[in-house]
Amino acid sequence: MISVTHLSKSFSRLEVLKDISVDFTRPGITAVLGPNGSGKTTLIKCLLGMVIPDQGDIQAFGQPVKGQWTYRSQIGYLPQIARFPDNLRVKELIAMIKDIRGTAADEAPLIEAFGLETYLDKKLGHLSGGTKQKVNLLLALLYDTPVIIMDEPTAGLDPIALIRLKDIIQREKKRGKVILITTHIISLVEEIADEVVFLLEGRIHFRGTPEQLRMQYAGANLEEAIANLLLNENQATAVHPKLTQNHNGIALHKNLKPC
């Protein structure tokens, strides 16, 4: 449903994305992983048209996204940080989003799932970080979109809300949706992800299943495999400071396998 070809983006002299090509077309859950500063959030914002790439092409639902905006209505988006007007009440925010979208939606199941019944009349500025995240999730999941993108969805959630969220994600996957998640919670990736895309310094260093990542980097678990990947990269930088190019134009260190 979304494909990216030779995408690059710099902020001043900082090159954040470097010739990335990747597609998200198959239904399922893809975890976009990488250390801080690896380009995860910039990639997501490029997909949403919130950041304009310097080079490359993005297509969503078969059409180029450059200069377009209507495709965004087909994507449910959860930003990493929920920033809402403090003076609005929760129910007013929900009503405002529905009015902006101009399409009916039933928020009742999500209000119940995240236990928000007692917060509907409270102002957003008075809510805890965890409760704001539940409101954030409600808005991201409110509409029945074929693509869902979530940037750190578990931040601040209590155990019950986390269980409910995982159930909802699995339900949406069964409905054939493309779901992208960025997270630092590796146990969540092991539990729900069908695929991992690992970014490092603006490049894709691995793409495959969590089990393939674990096997390729000889980890007893996914967390250890990722640590080994990073150790290998650091060693490669010391021995081979220059990068080679694979046939797709994706820059790779010499001792890392192409994605």
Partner chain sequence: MLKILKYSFFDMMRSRWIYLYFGFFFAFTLSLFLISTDLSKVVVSLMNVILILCPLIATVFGVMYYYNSREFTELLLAQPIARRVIFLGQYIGLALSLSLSLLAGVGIPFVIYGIFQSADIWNFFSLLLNGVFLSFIFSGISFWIALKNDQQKIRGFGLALAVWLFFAVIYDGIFLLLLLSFSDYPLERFALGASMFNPIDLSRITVLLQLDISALMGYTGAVFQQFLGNGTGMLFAFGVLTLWLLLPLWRIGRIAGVKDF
Given for the second form:
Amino acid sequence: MISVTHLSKSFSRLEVLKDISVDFTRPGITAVLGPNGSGKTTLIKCLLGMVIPDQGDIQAFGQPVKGQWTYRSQIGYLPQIARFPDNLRVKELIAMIKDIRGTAADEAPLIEAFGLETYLDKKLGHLSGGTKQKVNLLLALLYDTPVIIMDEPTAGLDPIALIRLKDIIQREKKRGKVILITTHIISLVEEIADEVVFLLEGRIHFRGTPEQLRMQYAGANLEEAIANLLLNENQATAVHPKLTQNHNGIALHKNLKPC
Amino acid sequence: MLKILKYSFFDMMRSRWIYLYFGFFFAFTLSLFLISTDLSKVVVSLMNVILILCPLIATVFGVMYYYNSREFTELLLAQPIARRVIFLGQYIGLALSLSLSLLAGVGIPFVIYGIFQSADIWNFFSLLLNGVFLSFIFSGISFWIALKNDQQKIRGFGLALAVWLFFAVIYDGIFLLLLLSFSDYPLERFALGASMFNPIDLSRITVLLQLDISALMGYTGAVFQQFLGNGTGMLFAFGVLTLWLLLPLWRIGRIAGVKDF
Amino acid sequence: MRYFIIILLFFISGHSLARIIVVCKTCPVEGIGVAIQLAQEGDTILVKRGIYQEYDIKIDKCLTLIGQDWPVVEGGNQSEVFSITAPGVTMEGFQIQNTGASQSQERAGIRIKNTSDFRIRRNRLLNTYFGIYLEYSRDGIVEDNYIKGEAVSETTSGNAVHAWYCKQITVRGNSVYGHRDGIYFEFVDSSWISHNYSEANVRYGLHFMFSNDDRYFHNTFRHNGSGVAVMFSKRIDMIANHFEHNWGTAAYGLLLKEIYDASLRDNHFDRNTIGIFMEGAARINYENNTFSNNGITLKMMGGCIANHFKGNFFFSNTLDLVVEGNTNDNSFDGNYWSEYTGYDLNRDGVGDVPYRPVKLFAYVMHRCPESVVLLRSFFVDLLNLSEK
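Return the structure block for the form predicted in complex with its partner chain; the form predicted alone was the one displayed.
Zooming out: every chain and molecule, the one shown earlier first.
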């Protein structure tokens, strides 16, 4: 449904994504993993057209996304940080999103699932982080979209909400949706992910099932495997202090004294 | 677009600042009427305030609104809406609410005093129209600056205020210095041209030309009167103001298309 | 009582000697010209209601002409209507109209020439080229006349009341509209102009040239091309007049040019582009005048010497004083300035810091007239503020 080819993006001189090609077409749950600053959020924002790529091509549902916006109605998106206009009530926010999108949706099951009934008349500015995240989830899942992208969905959630969320994700998966999740919670990945995409310094270092990842990096569990991966990669990409990398990642000599 | 505009507009209308702005104009106009019922005098006093305050308040509101509604913007960016629609909608909602506060704040006292018969009423309307133009232009410019400096609030605020200061004061200072240093040459055309490049100056001159005071302006005034004083000239002046309005609109549209969030 | 009877007797006897000739369309005497021919010195001609198509009527005897119920003397655009050459003539109650214009002669509704002791009162002069034209005459009164012209330009119009080489005349209580000058004095000395109302004249409401020792007071000059021009004259007193609404690129309330030893007291200047424009004005005292809502209140050009302003009131004028060229020995004392922002610590009602009426921007405007486009801009306000 979404395919990315040769995608690069840098913010001023900082290269965030380096020639990434990946596609998310098979139904199921894909976990996008990677250390902080590895480019997970940027990749997702590129998919949604919020960040404009420097190079490369993104296609959604068979159409290039550049300059388009209607395809976003086919994607449920959960932003990383729940930020809403403070002086709006929860009820008004839901009504506003429905009004702006102009299509009907039934929020009642989601309100019940996340226990938001008592908060409907509260202003968003007065809500706790966890409750805001629930509202955030509600908006992302409000519409029945073939693709769901969630940036750190579990942040700040209480255990009950977390269970509800996993239920919903599993249910949606069964309905044949493409679901993309970034997270730092490895147990969640082990539990629900069908596939893992591992980003490191703007490149895809691994793509496969969690089991494959564990095997490849010889970990007793996924967490250990990831730790091994990071260690290996750090050694492999470690640069001699007298060398520096150019933007293609090729080591160059710098201030090297002749022997 | 209309939906975004509507939400921005009502969002502004929730803010107490906009009522403060309305209240100021209301109280100020009312007190002018209490002091004098001479409409042309009221128009002159109002002119001084509108020409400075409208751009200033529009500038401040423009940046403030942009930074305060970042959450709303982020929410909208993930929705199936074109980006320029989001930003233009927000901008127009903002500018409309500012203009409405001005129109209501100044207009209601006029209605209360029931002054519609006076010959000066057209000057009053032209003043209001200029005020609306300035509100749109300056909120547009500051919105543009804020959009450009999306992550740097302080820088955005500083730049927007600097632009206001430039058009309100510095431009005229440079203008005057140039006039003085080339006073041996005929400068009417230069003065006419230079006033086109500052919307505040252009508004001030179009309003002044319709008031009695234009007689004071002597030969230069006559040149301006000839050029801007008649119906075509008025249309021309408003045409130039419209260009001034389109500039930030165009920039906002452009930046919205390529900006990362 | 005895005096009253004597006066009454005198009055009756005077009248009994003189005849009254009645003129009307059904009377034995049908025309005014004919009646004058029939009349003897001291007679009264009473003209009744009607339209009299007559012009070039010469009054060469001492007569009293009285119009009853506004008889209309219609010039028919042919020529001058009345001309008075005998002393002691009184004219009252006529409506004189349509002299028409001429290239060769200066036609007037009533011309008074080489005579004295005339009294022209309560007449209406409509669409006459010149209204009342006085030349080489003295000791007469022009009062309570209503004179309305249809002037469009200076070159194709005459003055409502025009006096040339006259002495000791009084022009009072007239209303004059739509001529070149409302009242024009050239070589007229020791005369008084008072209680007139002069409006919508294309050049000046009142105009003095080469006239000395005159006085004008309690007049109103409104919406004229310019209010009053006093030029090349000496010892003119200007008292309690109103100079109002003289707006236009070259308009002023009062123009003083080459004038000496004059005084201005208790006048009001309101809404003039320039309140008083002075050029070569010397030894003039300005006292207790009020200047309000003017563009430039006082404009002093070269040669203004020993002008003294004392106890005048300056309210909400755009600029109070503009000085160009060499001026000296002028003084300002005890005036009220609404623009004053100083303080009065000892509370004696007089500001402790003197007011400086010449603004920096006024000086800038003088150096570079184009800078007027910045008038009322925030920058100029700041400039003026920084001066205080």
